[in-house]
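What follows is a single chain, given as structure tokens, in the form predicted alone.
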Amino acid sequence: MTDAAPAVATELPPPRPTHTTRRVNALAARLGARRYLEIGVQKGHTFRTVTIEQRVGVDPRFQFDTAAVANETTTLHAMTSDRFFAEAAGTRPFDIVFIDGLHVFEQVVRDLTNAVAWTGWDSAILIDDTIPIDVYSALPVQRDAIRMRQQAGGRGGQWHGDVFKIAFLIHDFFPFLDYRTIDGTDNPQTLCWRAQGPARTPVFNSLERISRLTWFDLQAHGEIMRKASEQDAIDLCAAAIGARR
């Protein structure tokens, strides 16, 4: 069943498989995971390429017909995520996360917040866009991001948002998370899961203080995005959970 769904679904083209589609499955297959939410489906390339076996959606505006997709293990809420989270979530956690709704920190705080609410010390949490490709790209509104590139005479539309930003709040105020940011293939994510790992200092300590970073302070400060190969980052989280079990 789905949220607002068409009554007479439409049948849809084949799915193209992304870069998070390999990256999901492959974390599935290591975990052994059997639930999946997915903050912010969109056209659905992602979400249903995903092999998992129980999959849930959320996405306020879905761009393809949710009834043509949704099934007893499949479902799609259209709303927002802290919706979501505060009405449809249910009662049983989820084994991975993906999380690419609104690109601004403050709503992937709470998205993120939400998340580990809603997983356990076997589960990992994938979070899109966090290396912005330039100094625009890391404006938190996408039409001022695309409005000073050109005006700088630059070109493209790419738009990361301060995204980035999840990353120094997970090195300060998350000590139980461990993370890595996927780098070098594709597009930037950030991956973390539960870990007993060695205390880290706090850089900034401060909420407000990390809200106002920017392009240049990333850059100064670039070891905290703590970045690993696909392959790597995979590695080190299934080696942590399976270290557990």
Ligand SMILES: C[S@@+](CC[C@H](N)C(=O)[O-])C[C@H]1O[C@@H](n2cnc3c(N)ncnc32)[C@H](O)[C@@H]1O
Given for the second form:
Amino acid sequence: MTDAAPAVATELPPPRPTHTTRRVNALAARLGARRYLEIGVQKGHTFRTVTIEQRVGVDPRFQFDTAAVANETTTLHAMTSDRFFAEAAGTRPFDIVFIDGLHVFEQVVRDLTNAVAWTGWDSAILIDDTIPIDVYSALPVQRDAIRMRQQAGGRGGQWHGDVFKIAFLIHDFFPFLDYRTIDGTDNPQTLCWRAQGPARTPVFNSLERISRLTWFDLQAHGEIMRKASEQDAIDLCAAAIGARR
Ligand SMILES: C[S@@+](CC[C@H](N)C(=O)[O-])C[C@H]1O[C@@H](n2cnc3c(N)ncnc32)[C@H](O)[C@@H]1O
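The form predicted alone done, now the form predicted together with the named molecule:
Next comes the full complex, and the chain you just saw is listed first.
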């Protein structure tokens, strides 16, 4: 007879609420949101601290035990966002979508397009990492960003990818979305919501040109980001949605 094996700790480490948690929960309170989708969940620091009633998370490589978190109102899909929308998203719309998956423009275009299809007039969409910190951070391939910064004598592993182009795409080609880029506190993120308003005059009016924008173009056309404080962006979004109800 042998002694019983010591119990293996299966407890999930507690998540740390993030600045996104703060923004999403504030928005949810203002909008009365009941269904939340997060694309790109990783360790779940945001996902697990969002207090919306029904939560859906998508990530091909979750970095936590999803079985310990899933329940009747919280579902987790270990797959890419493309596959999720093709096979698992169902038909019920979401009130808030947080896009934080693959930080490459073409993928963010697909994620935003799908998010628009799976949301309604009372919904908000938040896109992560929309202002890169330097020219290297804006490169579409992460290892290139870090290597080239080092080659130029810089340090640090910051990488935002070329997600910033999505603001230019929204500005020129999604006239039914209003948006503000939250800047000043924590990581910049672009908040979008459906809006009927005066048509914007396209700046580039070329999908090809937008797909090739660089960090320098962003510096030259920074007004396209429509920067706002976190509070102002949330207030504007909530007011626009509230006015329609
Ligand atoms: C920056 S992390 C997400 C952080 C998380 N949203 C948070 O606030 O704590 C990005 C995640 O996106 C996931 N990812 C990469 N490609 C993806 C894709 N095609 N679809 C969905 N998620 C993806 C990665 O596996 C990674 O876990």
